[in-house]
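Just the one chain here, the form predicted on its own, laid out as structure tokens.
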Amino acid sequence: MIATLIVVPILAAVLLLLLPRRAEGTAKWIGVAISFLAFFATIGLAGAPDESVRWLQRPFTANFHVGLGHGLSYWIVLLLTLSTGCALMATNVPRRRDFVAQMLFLLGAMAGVFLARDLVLFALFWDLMLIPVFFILLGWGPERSNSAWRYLLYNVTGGVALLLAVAAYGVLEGSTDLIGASLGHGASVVGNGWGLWIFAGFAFAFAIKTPVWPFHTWMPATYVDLPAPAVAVVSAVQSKAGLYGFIAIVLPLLPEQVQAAAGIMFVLGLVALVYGAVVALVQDDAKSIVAYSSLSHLGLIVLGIFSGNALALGGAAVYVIAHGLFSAGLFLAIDQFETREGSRSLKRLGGLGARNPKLAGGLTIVALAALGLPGLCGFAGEILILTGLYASGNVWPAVIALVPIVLAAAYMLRLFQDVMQGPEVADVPQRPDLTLLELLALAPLVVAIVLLGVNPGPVAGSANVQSAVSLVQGTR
């Protein structure tokens, strides 16, 4: 059953709790099975049939309606047990049954989010995820740090504009169990004058979570202060929530808005996709890096989606999957150096990768795939991304899009280079390479990172991409 996927993780995460607190390692390893498990039947649920049950008649039908019909939902929902099993097989945080129980809900209702089919369903669960992570940073981040209450605040008020969207389009359309149904249904919307307003609600709280300039402020000091294990799956997925939000409700239930607003998109995309890249270039800590690098490479996603053009949309669909996959790997392997060395700023480090190979591989991979090496994913998503902009008719924003692109490979070499091809810090210790567990848990991300960069096909043709791309041009 498709709902297993979020009830057993949420369930499993409570039960948890009851363990005795000696029962660190078992706990560990508990959730590392239910992640993995889950990514299996993942697999193969492919193609079930969605799972429905009556909620709410009055003032508008909303069923429990769950389901994995959107083909960018499909690949999400791999991608987040992918991660959240390797994330978990990494983990070696003090409180680890605590700590795991929050990620097994985080997963939970992460996977709620995108498999769900009604649109209060969805708001239901987008809400619900930011709970996990509000109590990560609070009981694993730095002390007297206020990036718990932003990252909730700014989150909230974004939960707030979605439900009060999704009660608009309810009360006006009659249901909302919309989410990958056939596509249209914005007519009546569009026609009592609201489609705006509505579009703004969507708009606001998507923006938020992806997140977009200039709603980004919460996200720097997110990623910095989240242990290691959960900034890999924030980053890899919960930054996906906003972008899959556009693709899978916006697009198809709203196209006249979304044709009428791609213009301020394009703008606050490109902001974005320039602005990430030029801090990225200057900072010292490796996770800062890797944070402000997301804010540019999802800046590139927003340009993708609202371009009207099927290729490009398809690219946005390949580089949601491939920036979860290499962000995730970014941070693992950040932790991994950080945990020999006692570091992330790139001063106090170097030389890393003459006595630890292994590590040297892993990051040498991730960090390949970040820059757009082809025959890797990042690549993959970014030339179906500007050859559909340039196809489009979009030229401008395409060439400067190359920039912040050229800048990627100048930061991810900066960090790669400075770490562990630098000269050797004397007053800093060498450890050992990487344990089995540790390469154990860096492999599936990179050996995904390889499959999806030769073969993109499947994310990039999902059939409802294709169609909401379809009904966007239909209104011009």
Given for the second form:
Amino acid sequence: MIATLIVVPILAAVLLLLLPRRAEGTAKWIGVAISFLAFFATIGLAGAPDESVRWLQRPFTANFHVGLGHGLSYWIVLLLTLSTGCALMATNVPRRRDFVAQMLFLLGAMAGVFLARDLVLFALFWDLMLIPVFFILLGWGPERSNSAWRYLLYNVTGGVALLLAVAAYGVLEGSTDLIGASLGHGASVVGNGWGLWIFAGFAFAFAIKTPVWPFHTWMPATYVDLPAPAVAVVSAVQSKAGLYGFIAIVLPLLPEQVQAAAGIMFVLGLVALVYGAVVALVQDDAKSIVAYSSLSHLGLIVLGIFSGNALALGGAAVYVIAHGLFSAGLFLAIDQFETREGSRSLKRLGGLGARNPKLAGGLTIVALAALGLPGLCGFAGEILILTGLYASGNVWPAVIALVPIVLAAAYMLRLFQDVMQGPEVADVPQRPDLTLLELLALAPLVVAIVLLGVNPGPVAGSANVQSAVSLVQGTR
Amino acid sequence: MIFALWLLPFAGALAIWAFGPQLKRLAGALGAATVLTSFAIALALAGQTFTGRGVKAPLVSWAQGFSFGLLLDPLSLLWVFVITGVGGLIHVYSIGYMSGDRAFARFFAYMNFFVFAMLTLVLSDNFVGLLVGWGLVGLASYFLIGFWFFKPSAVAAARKAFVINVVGDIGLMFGIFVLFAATHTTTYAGVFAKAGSLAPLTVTLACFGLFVACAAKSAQLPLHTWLPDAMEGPTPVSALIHAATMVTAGVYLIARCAPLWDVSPEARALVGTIGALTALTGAVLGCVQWDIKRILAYSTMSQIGYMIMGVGVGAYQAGILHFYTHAFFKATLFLGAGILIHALHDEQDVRKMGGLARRQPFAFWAMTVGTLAIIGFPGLSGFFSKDAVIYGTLEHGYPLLYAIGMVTAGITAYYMCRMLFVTFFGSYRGDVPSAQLGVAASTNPPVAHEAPSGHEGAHAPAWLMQVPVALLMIPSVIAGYVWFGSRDGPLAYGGPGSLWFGYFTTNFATRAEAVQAAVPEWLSTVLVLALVGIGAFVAYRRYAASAASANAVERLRAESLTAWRPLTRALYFDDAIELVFVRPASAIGAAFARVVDPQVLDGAVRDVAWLAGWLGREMRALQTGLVRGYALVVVLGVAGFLVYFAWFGTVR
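Structure of the form predicted in complex with its partner chain (previous: the form predicted on its own):
First the chain shown before, then all remaining chains and molecules of the complex.
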């Protein structure tokens, strides 16, 4: 049954193309319905046994093996289905039938990435999830923009590195099944010579996807050019594929290499953390601010992952979900005022809050979650990651990582205040407040932001999270 | 019960937020009712709190060592009393004060949210819960400073307050790191149980982090600059958040963490010194302000300096007593000022006031009582608490801080009497042109208070505003007498060991470590009183004596124009922050965005990108479009994969 989470959205995407082109409303509601059905199906399937079908025998064993568990995979798939549903609910992009089809394909492919328990399967879905984003950029992005190609070039490069690493691992190990082969027997048998190259392949792919500084330059352009529903899902979930890969694949399979490379990853994570934050301070485009803030926040997660500390790793898992929730919310809220006022420029806009109190309220909560307000989800991830970092002896990274928290307050308030507060700008249209539907599209994200902020315990893993494996699969 | 105490104001906030338009005027009543009910619950729980080890309730567990709960012990109970008691009265006052505002309901939603946040802060039994409350009160403060969000100055003040408070938050986070790394827990009980066995450096580091948080929240040097600007908020907000409760959170934190401060002499010296310097700086800057709320803001900063100095050097009872009395008299002062501001159509410049004693007798008496209390007039509440703090520094062996505290007391008497005399004595100057008074033209036209029409001239306030002020005047006078009552008898002077106040400070009862002071307490009191008398007398000579009243306009003009510039620029703290932090951060960000991203990083991959672009163009030329280009890339990728795959397959 777990496989239906992958198959049904992809099938639906294909079948949608049979609808008449004008059935835009129907297509949208089909998309919303499938997303939320998948959301509830995921809840229903929590902890269901893995499903595995023999696939390849030579040159190594590969299985069509999917599993949900009740750990990180479970939470990310919930995030994926929820954010896709919310993103599609209030959308009014042109050519909606085709757009919804792309989004459903994206949903299925990404579910595949997070449910795969076999490296070959993982790599397959990894490449599949690039395709719809590429087509959305081409079809719905601004004309004369090369962001689609940039996205593709960067991510296919990473994809090829991933494939090579998977192949090498399979050949050396005899199996790419994540549960059956190596993990069942404890430590990996990959030696250091090849292990470092395999690690490099994985890390390269994951670092581009996340993105980790300095592989990030495709990201702001992609985020700015993608239409809102797509960027909400891409920033919320697709950017987590790399981080998930580090947690679910690299940490358990290549522990020695992780230790060897932790220093480099720490430096890259810290640079991303600070660099993204200071660049976000000076952006004028609201989407760019969120894009660079993502660079910063994802750097923090990298620190958590490579700290080797259970608390920080649990915090990283929380922050993976938290960032997904608030970045989806931010991009959706930005889209609401962009479609109303025709601009995302902080210089241009101002004083919208007076006539859009609901929109201002929604933007406030997601922005507060993003800047790490204690009590909301961003903070929960931050404090666990940083406390774990410090407690594991990484004193200076933890201290340096405190500075971007202040910067985050500055750039997020700047985004909110310059758009919503101050005197009303005379020549901006000031169109009416959120409709009920638009409000309903933001509400689930806001509720989740509060719930996760109050009690991140289930995501952080039970109190005895000892390893990445138990975090991904869940322990019970 | 403790959950009801904690969550009632929050429920009120949610209800007002959701149903504000339907509730209309009732929003204020609902807000006040929930807060006052919390106060009643706190009274009911008082007995339980004093006997045994307080009321406890577990909440959630995030991870190992991150388990949270509520704790109502005597120390938090005192804060709860002030938050809900003074807070409830200020809510009632606000119903009158905000009655003309379009966003009446929004105001009460924020105020109730603040009370909830502050209760979270003081009821938490652990550092992370404290930090949650710490952040949420900062948010409430941000909302309320920027309440009139169409004013650019209010928006800027709100942002500044929030960002500086986040600096404090990261200090608190650092403190949590250090304490968690050393003790593997975040609960007070767990941490303090091990406080004695920790390395001295660890404790000092933790105290330093915690004190950064205190400095930001309680407006201590050099993180105080947000507090004067915070006066952009409505006056009841200034009374509740920026005087009586939130800004005293730093005092609470240090008192709460007494077991840490007790084992770190360095932390004591640091906190005591910063507190004393803040007290002095606030008082000196208060002398050159003309905006009545800014005068009170600087006096708040100064008085909190006293409290921090008190709890910092180890005179916990004295510092806490000063928090307790200050809450009453400072709320009285702010609410009295609010009555004036309300009556004078948002005029806040004392130069444009004058002679209001006859026009506003109620406000006059309220402000007089508040002023006498704050300067330490014998018998009033501030007299006992300030004296206790000042003498406490000497008892704990800090004579230099003692001297600073004494001098500050004299300056306090001067600037508070100055405010009182200029506002209420002489003749009314509201119709004198600004230029003649030396009032600079405002860059931000006062559009703040959307008062309803029909308010003609200066008029008496509604009873809704007078009753809460009257109720606050009573403890402003008598609150200090909790210092009496000891084993020697109910009326005997007890000092830190007094019977009544002792209930609230049982946490510290066993830590009487005072050394024998060189100066006996009665002599110290006489010295302080002499300085206070001198300060008040100088203010009288300059602002209230008949010679001064006769040509008040010229004198005020001359004083405005000749004030020493470093003082009117508030000692350049703002400029320094701008120069050292804000501008460099923006410049670096701009440089990264313009140079590093497009030139350096993209430059490195530009050749490859160019290749891809070329490939794409060739594909378009050869075939039908981009789709095939993509397909080719995928095919090439897969082909590469298969080749590699096959080769390794044969190797094996």
